[in-house]
Structures are given as structure tokens and as C-alpha cells.
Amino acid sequence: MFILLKYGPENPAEAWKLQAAKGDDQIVLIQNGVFWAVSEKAALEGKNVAVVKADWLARGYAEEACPFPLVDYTQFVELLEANPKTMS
């Protein structure tokens, strides 16, 4: 399944959506989503993570700081054609 996570670590459906998360799930922070990988990163490791580089930037990190691959918008689309079930 392909798991979006577009909304801060504060919001309670984010956080329901990643305890479903199964191993193989594919997990991607995308816009708010990005802060899980700086305040929630442990709730994270172990799982199939990805984080939107254009989002990441935009909220003034540096590439080389973020805990997980980054990847461009198509990617993304590749990533999120190639899981067949989505959550959002």
C-alpha cells in the first residue's frame, strides 16, 4: 500500500495512518508530512520512508540532514504507480 503522509505529527489521522503501515508499505512525506522525519523519526525507521525533496527544501532543510531518500516529483508518481492501494 502507498501511505501519504501530508500533515504534521499534531494531526491525529497522520498518526493513525502510520500505525496501520505494514513492513512493506510505502511511506511518503510529502508538504507538513516532511516534519515526521525531523520530530517523529523514530516512529519512522524500520519502514519503507521516502520524503518529497521539493517539500523537504521548502521548509529550509538541507538534502544531506534528512534521515531518508529523497525523492522529485516523478518519483513520486513512479512510487505511487507502482502500489497499486492507496491511504492519503
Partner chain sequence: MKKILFVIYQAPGGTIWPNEGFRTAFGMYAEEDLEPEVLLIDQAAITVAQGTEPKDLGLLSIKMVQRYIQKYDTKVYVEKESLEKFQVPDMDEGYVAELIDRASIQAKLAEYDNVIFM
The other form holds:
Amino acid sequence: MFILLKYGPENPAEAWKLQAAKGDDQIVLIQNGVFWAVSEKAALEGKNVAVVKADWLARGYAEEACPFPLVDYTQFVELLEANPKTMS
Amino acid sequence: MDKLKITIQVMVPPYSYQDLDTALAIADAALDRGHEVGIFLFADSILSTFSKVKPVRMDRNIPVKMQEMIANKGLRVDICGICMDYRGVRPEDAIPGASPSGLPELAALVASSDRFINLMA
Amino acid sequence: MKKILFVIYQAPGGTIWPNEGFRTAFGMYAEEDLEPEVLLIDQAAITVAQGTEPKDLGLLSIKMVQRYIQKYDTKVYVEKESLEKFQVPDMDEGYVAELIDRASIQAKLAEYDNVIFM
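Other form of same protein, the form predicted in complex with the partner chain, not the form predicted on its own:
Complete assembly follows, chain above in first position.
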């Protein structure tokens, strides 16, 4: 399943999605969802996470500081192609 | 990768939030990969099709960008008609190529799309 | 048949999203091949309280959705942990909502083609 997190850790729905995520689900952090990779890394441990590069960089973080793979929009679409089911 | 039908639903207003920009960026990349892409505009997001939107010069013009993607890349844009009525946007106020639509059309998109993503409120 | 779960997480009164979540779910019946269900979590759990009615604030009624839930026989779940967290005193039977715990609904998510948060 392709799981999109658009809001940061303050949002209860995003926390709910994350709790529901299984090991083979693809989590993508977009917009303020990237803050999960900053302040709540432990919640992402063992999960399959990608971070939208443009949103990460635009919030002032260095590319090398990202603990998860950064993806551009083309790679975002490739991840979506690989996962027919979505939670968003 | 086979051609997919991808629908992106947006719910929040343009400019106050990033969602329209995000939706257009995803749509652009998906169109470049040969997919059939639609954006369904729900609630306040319908304001993004208002042709009289006039941002300051240094800012992006979202309706114009969307109109160009409709014309040049084949982006499909559906606008929730009841949401337009609620906000006083008439069909003739919308950018060319964006169609007033509704929940039956959304249902058809959900049923027929290979991928459906919603930028939630 | 595609199964679609609409998840509503914000409270009625403060936002329109519970109304829109139900309205969108009902709209799915326009297609024979769609089976919509609704899940209420977090603050949206108060939707099912007997006393919850945005109409009392001069806003659009939420209880009006009950008629369509019953007409379409729409499956409505409300999360047990959220009901407890927001201290919902009594459930309005008009929503015909099934109480479900978080672990159970999260285990069921693989059944759905799309989980749509409103």
C-alpha cells in the first residue's frame, strides 16, 4: 500500500496512518510530512519510507541530513505505480 | 510501465496551502511518464480554477499553470459543482478546459482509476 | 468490486469534513462497482454522540446523514479508543455505527483498495 503523509507529527490522522503501516507498505513523506523524518524518526523505524526531496530541501534541511531516501516527483510516481492500493 | 489512470483529489484552498502546487507537480511528472491524469477539486480547492485570480507578479499563477497543463499536456480537471455554487464561482468564471463536475463523476473516477490519491484536509 | 474506506478524523461543528466525508461516501453509490464504508477516528468520534449537532450552532446538520446511512445501509465504524479519549457519553443509534478497536480496523485495512482521509 502507498501511504502518503502530508502533515507533521502533530496531526492525529498521520500518526494513525503510520501506526497502521505494515513492513511492505511504502510511506511517502510530502509537504510538512517531512517533519516526521526530523522529530519522530523512531516512529519510522523499520518502515519503508521515502521523502519528497523538494519539500525536504525547501524546509531548510540538507540533502545528506535526510535519514531516508529522497525522491523527486518522477520517483514519487514510480512508487505510486508500484503500489495499486493507497491510503492518503 | 503500462499507462495508468491516476486521479488526485485536492480539498484545501490554493495559496493558503501547498496542495494545489503538490497536485500539479505530481500530475506533471505522471503525465511525463505517459499516464492519464486527472485532478478532482473539492471544497475550497475549486478556487484554483477561478480565472480572475490575480497574484502578485513574483508569485505563481495557479489557474494559468493548470490551464496550460490542460491545454498542453492533456490534464483533466474536474470541479465539484456544488462546491462552486457554495463559493459563488460560476462555470463561466472557471479556466477553459476545467469542467464542472460532481460526486457521480468522482465515483466514476474512483472506480476507473488505477491509482487514486487524496491530499486530505 | 472496489472497497473504499473514508476516514474522518475532525469533529463536526469545527469543520465541514464529517459532513463531506459522509456525502462523498454516499456519492460512491453512483457506481455499482464501489463499496464505500466510513470510519470515525479521533475527534470525529464525537459525531455519534447523541448531543452532537452543528445545527445548534446555525451550521449544517450532521444528523441528516443518518437517513442516507440507513437508506444505503452504509457500514459505519467508530474507533473505540477515540470514543473513550473524547468521552462520548452515549451513542446515537441513528448512525448504526459499529464500535471497533484500533488494532482490529488497522488489521482490516488491506481489504480496501483506497483508504481516503477527509
